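What follows is one chain in structure tokens, specifically the form predicted on its own.
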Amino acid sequence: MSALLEVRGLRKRFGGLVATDDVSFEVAQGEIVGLIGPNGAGKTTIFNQLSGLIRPDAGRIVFDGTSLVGMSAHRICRSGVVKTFQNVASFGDMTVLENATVGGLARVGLAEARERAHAAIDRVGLAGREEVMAAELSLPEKARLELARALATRPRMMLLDEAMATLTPQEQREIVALVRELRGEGITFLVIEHHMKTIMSMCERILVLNFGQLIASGTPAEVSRDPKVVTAYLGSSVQEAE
């Protein structure tokens, strides 16, 4: 498969901290790829560079043949790359429909954005909750709303940053099933997730970061047995991840 996303030599420094250090990888159309590593390894920094929230100091980010480096977050979203947030960022004083419509407005006018929002809400299992205030939703519903808002942009690639952090194992399985269905509809996924059993079961391929460097890449079985990964991150939990 040809690469939909190509990252080469990505570097970002914050003062004396090197957050991403010469990171290179590819994601093919239709893949679900996991990005794991200890806290502070640089995972969210990579997502923020891919989505235009911060600009890399060096390196290339190419999505479907177009360079994203220096492009605004809004333009990157319009190009088809959308990021969900680790801390669910819904507008509590707005309804579910209004929140999802905000996503659609990133790419189209109000009327079409509302149509996209309705479709996205239905797709993530929130049909019938359109007029509920976001602040009144349960944590699992807020996680689904975050996905709905991203879906309303009609993305080609979704960057999921800890989308399942607050969910029970059963709720995680439901989101995994939804992600797989969406992949079947043409969306490619790059996923940050700390729940090892979940991400190992969801993804065909895993990238492992440590201290800003990519230390391993391979299938879940391969990375879970890599001595560098076990030492840096998985430790004694490796058997649980398989």
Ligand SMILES: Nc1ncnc2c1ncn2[C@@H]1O[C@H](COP(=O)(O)OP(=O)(O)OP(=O)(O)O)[C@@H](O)[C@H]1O
Contents of the next structure:
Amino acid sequence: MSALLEVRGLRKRFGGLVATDDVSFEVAQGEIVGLIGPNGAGKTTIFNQLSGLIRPDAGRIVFDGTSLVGMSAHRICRSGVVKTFQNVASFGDMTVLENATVGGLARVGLAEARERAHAAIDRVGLAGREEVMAAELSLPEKARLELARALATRPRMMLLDEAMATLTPQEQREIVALVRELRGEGITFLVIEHHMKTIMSMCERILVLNFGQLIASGTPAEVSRDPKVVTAYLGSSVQEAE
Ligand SMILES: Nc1ncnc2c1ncn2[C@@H]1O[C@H](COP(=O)(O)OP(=O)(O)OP(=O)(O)O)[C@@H](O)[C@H]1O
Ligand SMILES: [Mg+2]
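Let's see the other form, the form predicted in complex with this ligand, since the form predicted on its own is already up.
Zooming out: every chain and molecule, the one shown earlier first.
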């Protein structure tokens, strides 16, 4: 298996805090991999390094043979890696179409970006909502808009940071179904999610982070019975931790 994404020895300190502590993992083309861990474990910090928002202190990030370390966020996006934001980040005073177009503009000019935005809006099930202000959308529609904005960049790999945090279980299942379809169309996913049932049902493989360190990785069944993982979740059953 040659990895699409290879992360080796990734480190990031914030003052005295080691937020990413020698983290190594790989993601193969077409996988849906989960990244879980308690609050403050360092999940978003890993995404921020992968997407170029912050620069690692040490380590390698190689995407499809190209090193991403030191590349601008813009170039990383153009190379095919896109991240959604943990807190729904749509511009509320812009329309659905304008929001999705912002995604497209990361890679192409306005006319083409609008075309890509329309395609992405259709793909996530928001057709007919193009001219609605993002602030007027329901929570599941906002989550879909985040996906549309990312999709409009024509990514090869999507990093989803709690894209389903505000959704009901049924709404989450619908997003999971959409993610599976997109994976079938060639997009690889790395997903941060606190809803355990959702992430366990969504991913073939789960990485578990605690205090900046990767403490386990394996299938959902393997990690949920791993004593280190259970301890990290303060003794609660991982299956039940929501
Ligand atoms: N820019 C920053 N400056 C200083 N400390 C930071 C910065 N970003 C994150 N941290 C700290 O790094 C640690 C990891 O934060 P991070 O946001 O990556 O956690 P997380 O696993 O995404 O948590 P959550 O589940 O709550 O979203 C936390 O202790 C956080 O306070
Ligand atoms: Mg986070």
